[in-house]
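Given as structure tokens, the chain that follows is alone and in the form predicted alone.
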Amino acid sequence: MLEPGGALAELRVGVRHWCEAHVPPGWRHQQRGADHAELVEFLRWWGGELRCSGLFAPHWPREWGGGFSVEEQVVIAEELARGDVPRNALFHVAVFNVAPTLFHNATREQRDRFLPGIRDGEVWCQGYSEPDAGSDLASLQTRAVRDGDRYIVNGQKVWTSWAREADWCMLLVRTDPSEAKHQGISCLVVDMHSPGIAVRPIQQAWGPADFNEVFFDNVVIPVENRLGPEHGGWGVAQGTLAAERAISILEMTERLRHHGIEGAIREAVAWRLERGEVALDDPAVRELLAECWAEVHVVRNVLNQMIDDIILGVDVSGSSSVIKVLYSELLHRMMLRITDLRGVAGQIDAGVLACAGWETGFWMNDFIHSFGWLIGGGTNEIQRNVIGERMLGLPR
């Protein structure tokens, strides 16, 4: 079990040794072509490995098994990326979205009720987007009508990751339709096994079906499951801390460097052009890969500045939008460039990893997947509005 509070160099060595001992050799090859059930089984097992090590949620308070400083979290993220660990995808919403919301918006009783389950492996989903309320989330129409000590919920959510596996859902609902659209919204915790909930998987272009539509038909939710004040859910929804988001993206950026661009460079040594030369012998190929390498380091340097600001207590709410735009668009450009380099040969693969994300080694698959990064978590058009208003002081 890794503990916070020691020397950073010792922590780095400890995480590195843990990765060497616990990361399954050839896990990508083993998961290639796995069906959804096999993927979920693998991710549940991997989540258990992380829990036993102290690496499941290092950003949580110490009383809940975390307590690592921001500097320590950076070291952990770097070493997990370099160690090529499987992503903790199944529990990401619970660990990085729900838990911070509980820490900062829940009552003590609610934290004591829900956090142990997350720590022990319960899966959560996030009921935010709707068919007509994606980028403009405040337009959501799923209704919750107060009936004494309970709410009756009706409506639909979409693009809900891992809803089939989820035990709980952090759900945004409209509790007062007479208010302005950013008002009259509440945040509820829903037991996903409640009567009246139906989940329908959405098959994605790159293979997996971890997104879902979720339908609520007269679902009963106790008032005690509300997070924050009634009609105050918009503030709760905005409460995920930028610090946790920064560290999460830092790890993904390091993965992009070590197993994205470095992997592409290694593969380019073996790729051959039509004239029989190794791809890396072509100056144009070298220039393109060098551009990717430089752009990854630009994103990492911006992240470093953001993390320094977090440590100093500077407001980084606008910076997190900058990072999201930079990372997602770099990811998309890289996958397109490398797919183009591979040509037709790079568009043929014997099997697709069930959970993609620039990490399958099948560049065409990862290129298709990269479009989602431009949309998820708030489209880049919306993020640019946030940057303009919060950082540049432009009018709405």
Contents of the next structure:
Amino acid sequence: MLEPGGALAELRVGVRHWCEAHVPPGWRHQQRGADHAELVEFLRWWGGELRCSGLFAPHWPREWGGGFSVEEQVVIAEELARGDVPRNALFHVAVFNVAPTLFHNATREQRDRFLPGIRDGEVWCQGYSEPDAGSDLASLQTRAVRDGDRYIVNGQKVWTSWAREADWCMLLVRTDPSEAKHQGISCLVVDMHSPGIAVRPIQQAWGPADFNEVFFDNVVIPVENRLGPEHGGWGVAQGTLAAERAISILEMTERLRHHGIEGAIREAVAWRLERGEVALDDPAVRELLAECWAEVHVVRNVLNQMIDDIILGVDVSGSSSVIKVLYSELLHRMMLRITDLRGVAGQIDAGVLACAGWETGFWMNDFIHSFGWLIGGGTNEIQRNVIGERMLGLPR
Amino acid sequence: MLEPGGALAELRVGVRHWCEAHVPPGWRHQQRGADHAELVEFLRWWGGELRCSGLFAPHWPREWGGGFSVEEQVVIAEELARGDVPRNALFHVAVFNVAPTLFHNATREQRDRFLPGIRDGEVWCQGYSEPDAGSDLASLQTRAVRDGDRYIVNGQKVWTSWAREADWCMLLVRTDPSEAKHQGISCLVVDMHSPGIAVRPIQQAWGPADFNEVFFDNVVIPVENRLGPEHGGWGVAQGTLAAERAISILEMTERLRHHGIEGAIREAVAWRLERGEVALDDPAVRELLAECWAEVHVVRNVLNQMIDDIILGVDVSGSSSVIKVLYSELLHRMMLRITDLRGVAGQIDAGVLACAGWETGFWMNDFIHSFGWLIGGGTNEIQRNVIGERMLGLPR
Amino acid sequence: MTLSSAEQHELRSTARALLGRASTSKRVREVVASEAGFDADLWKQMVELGWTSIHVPERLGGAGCGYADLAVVLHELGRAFTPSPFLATAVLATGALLAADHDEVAVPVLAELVAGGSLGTVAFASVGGSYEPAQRSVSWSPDGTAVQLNGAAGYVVDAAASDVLVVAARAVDGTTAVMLVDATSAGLRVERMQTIDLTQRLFNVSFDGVRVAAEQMLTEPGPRAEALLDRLLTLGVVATASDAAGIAEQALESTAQYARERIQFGRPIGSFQAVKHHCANMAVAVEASRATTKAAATDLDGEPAGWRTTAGITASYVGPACSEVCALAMRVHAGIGFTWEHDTHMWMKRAKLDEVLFGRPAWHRRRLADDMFPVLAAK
Amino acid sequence: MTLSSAEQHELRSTARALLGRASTSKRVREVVASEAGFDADLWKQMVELGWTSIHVPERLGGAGCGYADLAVVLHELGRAFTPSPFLATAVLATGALLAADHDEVAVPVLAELVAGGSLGTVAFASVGGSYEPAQRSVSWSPDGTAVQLNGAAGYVVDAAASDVLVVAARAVDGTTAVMLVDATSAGLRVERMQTIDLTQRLFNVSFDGVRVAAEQMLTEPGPRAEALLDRLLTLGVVATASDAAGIAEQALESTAQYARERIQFGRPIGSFQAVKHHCANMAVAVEASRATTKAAATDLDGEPAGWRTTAGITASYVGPACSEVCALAMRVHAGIGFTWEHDTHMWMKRAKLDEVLFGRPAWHRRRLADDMFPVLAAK
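Structure of the form predicted in complex with its partner chain, please, following the form predicted alone?
Then the entire complex follows, led off by the chain already shown.
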């Protein structure tokens, strides 16, 4: 069990040793082409491994089993990426999105009710987007009508990751349709085993089917499951904090470095161009790969700056959109360029590997997957509006 | 004197011979670094050469000394580009913008009054943009007040090419400020020697000072100098026709091919990269230059399609924005990439050559010059609006 | 005689109507899951409409039109992302036989292909997907009065469905030969290479001492055989470019429609300049791709001298431009475009395969440089 | 001891205030037209404020801070596109002397430079602008107890204003030497290379049998001399990147302000998404360039092992990104930005020179590949 508060160098060695001992060799190979059930089973098992290590939720407060400082979280993220761990995808929403919301917007009772479950391996999903409320999330129409000490919920959510596996859902609903659109929203915790919930999987363009549509038909939710004030759910939903987001992208950036671009450089020793040249010996290929490698460091530099600011207590909320655009566009461009470099050989189906990041070495698939990052979490078009309006003071 | 109506192949040979006999060898070298007065003198001389050849205004009607078919105009444009003629920059507005407006929107008397002058070497300028009416041209404020059989004009124009040299100006003014902005505009022909006109040159970012601000202080213009109906000037100003625009861009595209990209390929035999490699031998450089060369052909293909459509009588007005965006963005990207290829050697001032196109071989300067094409004639942002709204039916 | 523009227009309308009925998204998804991988009924109709013989001379039973006309069909097949043996049979195999010097072997097979009696393809990429002569990985050697083939070719379109294969092979001394091989020949094995694009099927074809009669050669081994393969490569490039231009055109239309209809923030998203400009950029790329593939197909009906250049220009621009159109379609469709149910990914995947099937754009640029720079630098 | 962030903030404020007064657009345009090409009064104030000695150890009369602090000044000089001998004297020449092994030659000159008593520069590019050792075009050979220099160096910053030059030369056997040369030495000639950027001056420096005393060597010829030049190249890259980041930051702020104020179609143009997104893209590039130059300058205060990599990463990204920021500034400013009177072109031209002065990004990528790929491929 790794503990916070020691020397950073020791923590680094500790995480490194833990990875060496626990990351199953060959997991990338074994999980390639796995179906949804196999994927879920593997992610459950892997989440369990992480829970035993102290690395499941290092950013949580000490009393909840975390307590690692931001510097320590950086070291952990670096070493997990370096150690090529599977992504903790099944529990990501619970650990990185729900828990921070609970820490900041829930009552003590709510925390005591929900956090132990997360710590013990309950799966959460997030019911935010709707078919007609995507980029314009605040126009959501799923309705919760107050009926004494409970809400009756009707409506539909979409793009809900892991809804089939989820025990709980953090749900945004409209409680007051008469208010301006950001005002009449509340945030509820829904037991996914409640009657009236139907889940339909959506297969993604790149293969996996971890997205879902979720239908709510007179679902009953006790009022005590509301997070934050009634009609005050919009602020609650902005829960994920800059620090967690920065660490999260940092881990992805380090994965992109170790297994993405450096993986490509290692593989390119064996790739041949049309005239039989070793790809890695070709000047144009060298320029391309070196440029990508340099740009991963650029993203990391921006993250370092954000983390320095977080440690100093500077507000970095403006940088969240910047890092999202920067990382996602680099990821996308890199996947495209390496796919193109592979030519027709890169068009052969190598089998989807859904429990890694965007660095599965199946570049064409990673390229399609990368659109998820251009689009999800607020399209880059919306992010650019945010940058223009909030950072640069441009009029709406 | 070249005449229309013969075989295309003979016309091609004729133009080629004419170029060989009349284009002064070494004009690029001699005119490099020329000041404004030298430039104007050279362009006046060159315009005279063209006037004697029948190549000054091949697209005009036969009765006015033109009469070349669209196919013949293509051959002429190709051969002029191939023959490396100086650009007929000083007379371009008169020949390509004013004359078509006169043919389509002027009375017989007005044509008889103004066209002979153009044919004899009078210079025209175009008073359209204003400091507060650039992209939003229709918001122009220069005011013409009707006073019997004359207008009294007050206001200011900007980005007016060759205003200092101009004998005449085709001017857009507001005659009815009470109307919606596109409605109250009239188009007047102004004698640039009239009292009350002041011209101040504006130097461009890339060097030359052929732009001007023009100030009108109670300038008197006879009513018979109005083109088209009173308050009906907006339609008149859209005078340049798709065919002339297509031929004009075709000539520039051919120049870009012969003297731009093919010039770069010829020069790159002598360029050395950092390790002493001949640039043209380097795989990355070869890919880059071949890509540019291919793309010039792509622009040409689109032009050929437009010209086929024009000959068939198909409306190509939608394609004007497409070709403008395509050509200007290619030009810009090509100039940038070759500038970058030249490294620090490309940052040395080689002397501005203002009477060529964007293919002076002084890449860094051509790069800066190329912004003029991204911006002028309606910024590419405005062009993309037009494409979205008019071609694709997207809402405003 | 190529078709007049009115006739081309009619061909296009016919094709669009047929494929609009018979190659819907739903149908394509069924067909790609089937064993055959294409719709035999639809193929029959295509043959009956004469699409397979548009470019075949009248003396050989064709319509005697040109590649410019054939490209109209290819464009429409791209629009509907139709799985069909058209590329392999009508463009590649038929193209090889039309370019053959030895009529006695070519003509009977050609008649079969044109009539829909059999399917064909061409195996001329190396196992690594290269079209460079030196990389060819099928070898031929004399074996009595016949020749023997050994080795393998990669990325062969629709090989499993083909009755005949045109095979490019290389002798020990480097001499290239192109010959017609029966798909049932002993020692010939066909193995699926599963691609991301579900609508086109590629195969590895291996030759283990396959015996082919010497008279099955389509032309004399050596430079004429190389010229024939060069021509085939250009055909492949122009065909996939036409297909990609069709995909891109359809992606543009669908995306513009979505942008007109999809409401966010109380307005159609197409009224937002970011979306509008994505669509405008798509329109520019589509116009340029259409004009370029049309010019390229027209070149194929002209002098052979310029074909390599045509291939280079087309491959350098069209594939990347059409893929970028599909990428913009994905951005504009956002969430919905990221689902398997929507067609956006089908467009994208087919366009990406089209882009590289007959050589990477980067490789074509290098070829273009090799061919043209000595000429241009000397001007 | 590098400065605390509060101290850095103060240094930045002081610099911005001074340059805001003394390096206005109007003043810069006057100064670049003057013979000196920089403002001697301003330079004096810069020296008095201690900017030239920020990174010089206290034992040598400096402040004993680091390159991370010096980069603050460079960033501000970029913002104001100030013409000044800072890059040549305080970064390059001082950097060379600080890295010298032979204190007896370096220290007295260093004291002069730091105190503003003289100006210096480094001549280490080939006449063609290459920093590759094999391309060096100044040769050295023993000449009694002295050495003799022949040949020329290109693209030497501020050579005409310099009193001393650090010169890199190559012996017939390839051995590199780095030595201090008096600008008044017989046989040394300085010739202006007129750049498009008006704010920085470059020169060709030729050596016609210039004699230099052997003790003027800054270090032993050979690997140590090469290491010193490698260090200088990294200094140059990081300094020009800091300058470019400053330009880009200023271009972003000015452009955003223009977009807030300029009205077209009845609205500030910044409310149009096309303009807003241009500005947002500028902001992303500025953040990334700032973070990267800061990281690079901090690296310079650490272990030398990583400097080449630092140079590669910085040069690969920052120059092109900042030039693109200036290009977007030009697009948003449109007509007004295309005039000589407006500063947009001044930003662009200086950023473009910064981008390539110490090697093309493409060359740095190749160096990075040469250094790193063997290591990475073996991991």
